[in-house]
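Shown here is one chain on its own, the form predicted on its own, set out as structure tokens.
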Amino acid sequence: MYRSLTLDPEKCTGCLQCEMACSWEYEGHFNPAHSRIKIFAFHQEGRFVPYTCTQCADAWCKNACPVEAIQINAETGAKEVVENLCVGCKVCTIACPFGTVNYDHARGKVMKCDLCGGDPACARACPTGAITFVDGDWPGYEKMRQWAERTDNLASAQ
């Protein structure tokens, strides 16, 4: 069974450590617009969402890549970015229905969330256990459906 990130947002401060941790992960700098994870800041609601890829079981992304740059990891199940292969094109951004492929204007290649080979780093920086790491085999639509359908539920609340 693979596991996978679980996405708390009632538990969420907006502390950006996750970002962070990410950006030094990957990047060996800290810098939230190099991270694979983001939060939405809802000012107005005092709230705040985490979001990254959800490791869809039918990733968009893969199949749309038109040089299978995204491949799956055999250990982790995460679909993964072969910046090798990867030409920059851009389509696996327009394919994720959810917004978490993203462009590296630096690189010229894309990046998204590859759960760190297996201990990601945001959710071992996460204090408040917003993000954890847990067994899971409901990846991707389903999974990202019910999450927003209880962030809704949260902001119809107050």
Second form
Amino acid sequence: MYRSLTLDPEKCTGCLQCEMACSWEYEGHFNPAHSRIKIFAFHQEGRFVPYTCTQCADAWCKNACPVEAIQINAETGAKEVVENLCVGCKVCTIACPFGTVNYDHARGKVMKCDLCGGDPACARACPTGAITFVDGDWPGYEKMRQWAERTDNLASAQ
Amino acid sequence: MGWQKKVLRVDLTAGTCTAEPLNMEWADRYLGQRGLATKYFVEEVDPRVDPLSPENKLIFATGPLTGTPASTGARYSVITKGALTGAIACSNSGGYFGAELKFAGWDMIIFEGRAEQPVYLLVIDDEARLLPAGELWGKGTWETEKALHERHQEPQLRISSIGRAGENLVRYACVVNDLHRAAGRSGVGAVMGSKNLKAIAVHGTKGTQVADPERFFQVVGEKKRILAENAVTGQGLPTYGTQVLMNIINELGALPTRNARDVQFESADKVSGEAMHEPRGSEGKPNLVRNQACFGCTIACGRIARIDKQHYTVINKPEYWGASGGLEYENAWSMGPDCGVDDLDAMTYANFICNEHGIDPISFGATLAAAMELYEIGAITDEQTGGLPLRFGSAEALTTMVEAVANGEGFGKDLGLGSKLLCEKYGHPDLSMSVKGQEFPAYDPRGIQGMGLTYATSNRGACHLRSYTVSSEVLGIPEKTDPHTTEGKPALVKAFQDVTAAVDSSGLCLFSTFAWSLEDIQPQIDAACEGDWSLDKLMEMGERIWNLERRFNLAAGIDGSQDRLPKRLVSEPAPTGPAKGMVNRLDEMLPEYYSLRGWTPEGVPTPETLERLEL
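Starting from the form predicted on its own, produce the coordinates for the form predicted together with the partner chain.
Below is the entire complex, every chain and molecule, led by the chain shown above.
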């Protein structure tokens, strides 16, 4: 069973613990500028929205790569950048409709979320449950449960 | 590690930016932020300088835990000689700016001199330069942020700036970062304005590291769980923010009301944290939109609020319809009960203006409250106010005057002096509710005795954030003491002052101490920093910092004779509530406090004390 990251903007407080955890996982220091997950603040609406790669089944980035440097991890389903194949052409960054593939200038390679090999650091670091790592076939399970909880059994019985 | 070991020195007169290594010998004795920057400051600045002269310096300093995953590791402080007080000033802020400065590779920035024309500092990693800020001058902090993001096409810039109040040298102007976090008190924004420094914009891609990552992650994770499971930091603060206190302090009869003539506000429930959750009649939505965290904070006490579009303050101003930083307890108190105002949306509007134009809402509200009393006794008339009745309870007076202060117009100029100079000017110095020129915040020391000693002895003028004995006297943290007794309070105040000085030097937020003791914080510092950071060392360091600040003040001419409370608090008994009939008994506490500090009866550190603390 694959698992997937589920992002819930309602619960995000904008603390950026996820960005620190992500950069630590990849870079060995705390550095939001090198995080694969980003939190966007929409100040006027008082909203914070976590955003990262959704690991498309038919992945634009993978399809676009001319050197097959983006490959599927059979265990996690993540689309991973194989760094020794990546030539830094950045075609995948154009192909991704969501902008979640980006570029590390220092290394000359693209960077994207690879689910940390199956145990995403961002989800572990999130203090509010805004980022969770759930059954990949049931990304809507928690939302369904919340709506189910609101169902008024007494009213419907009348 | 923890530190970036690099200081940026900006000579505004010469227009130069120079990197220098952090003095690690001092870092080992003063840790960072408040302690370390104060050490730099007292070594470099003559205590007798005019705060608004080029000879004053202005330091933006982070701590070793700023920009790390330690919860609440967002903080930076602005250290200078305060424009409001003439005393050592150290104002602490959260948001994202402090962490970004660390990510760019710097522990602190020292500004000296004065720019000939308005400038801002742009820092992108190692590269720092001063750029002309001509067209930003006159703009608020919100517009300044927007303009700098657009100009540099860099959405990830974090910005700290002054608004019109700082430019106009309002004595209690603050520095605002990330739209609505502020280094609020003592007029650090006026010092920035006097230097013609409009803003600092930073983006960093270097990141931070800690000395012992494995131990750091283990201890930081464990301590985060304590915050999550604690009733105050896990539930009270995220839900109600610091505004959770409004009803509690009112019931205790310790809510200074109408310039502290009263100690209880009949409409406290209308301006409380609970009220911010209540749907408003006109549009069915509450004042509070949501809570927000500062960088790395797992408490998330910040208030994001929205003013009712139909409210008189914004009905023709759609630019204020969006969500922004809402009322915290101190602001809600100063612009609410202290002015007798109970209109939550008017207070929220005044708060927005304070954020937009860089005004400390505590000093503004308390100064307006003093003006209202002056008006009611006839010392100020319509002639001064331009025909606006400055009556207690008038929301219109509040929202008109906050704009007048920001713009430096009319009576706003007088209000911009702060309550001390205002009340002196109009012949009633006793009506200023201040110590060392700084207005005291939202706890009446007649009902919470320890806060009297806290205000009187605070090195930056009256302040709750130097020894928050409310924790013990009201909330029972770490243990409950009787708010009405003076017994044991000198030791309590001293202990809180020393611990707070240590926490303020680490990069962590003081609010973490609702759940964490120094025993919880010490291992986080120890794992992040090189060297041995024991509990004893931190406690001694806190005491050293306190004495260092005190010594600066003494040299600046602020001696023990200024460790006094406003006459009202020590001579006019609380008229209602549980503390009815009581005054603050500062005289019972002060001599014992001096003695515990190892100071002379005049409040001067003895040579033995200075030697013990290696000062």
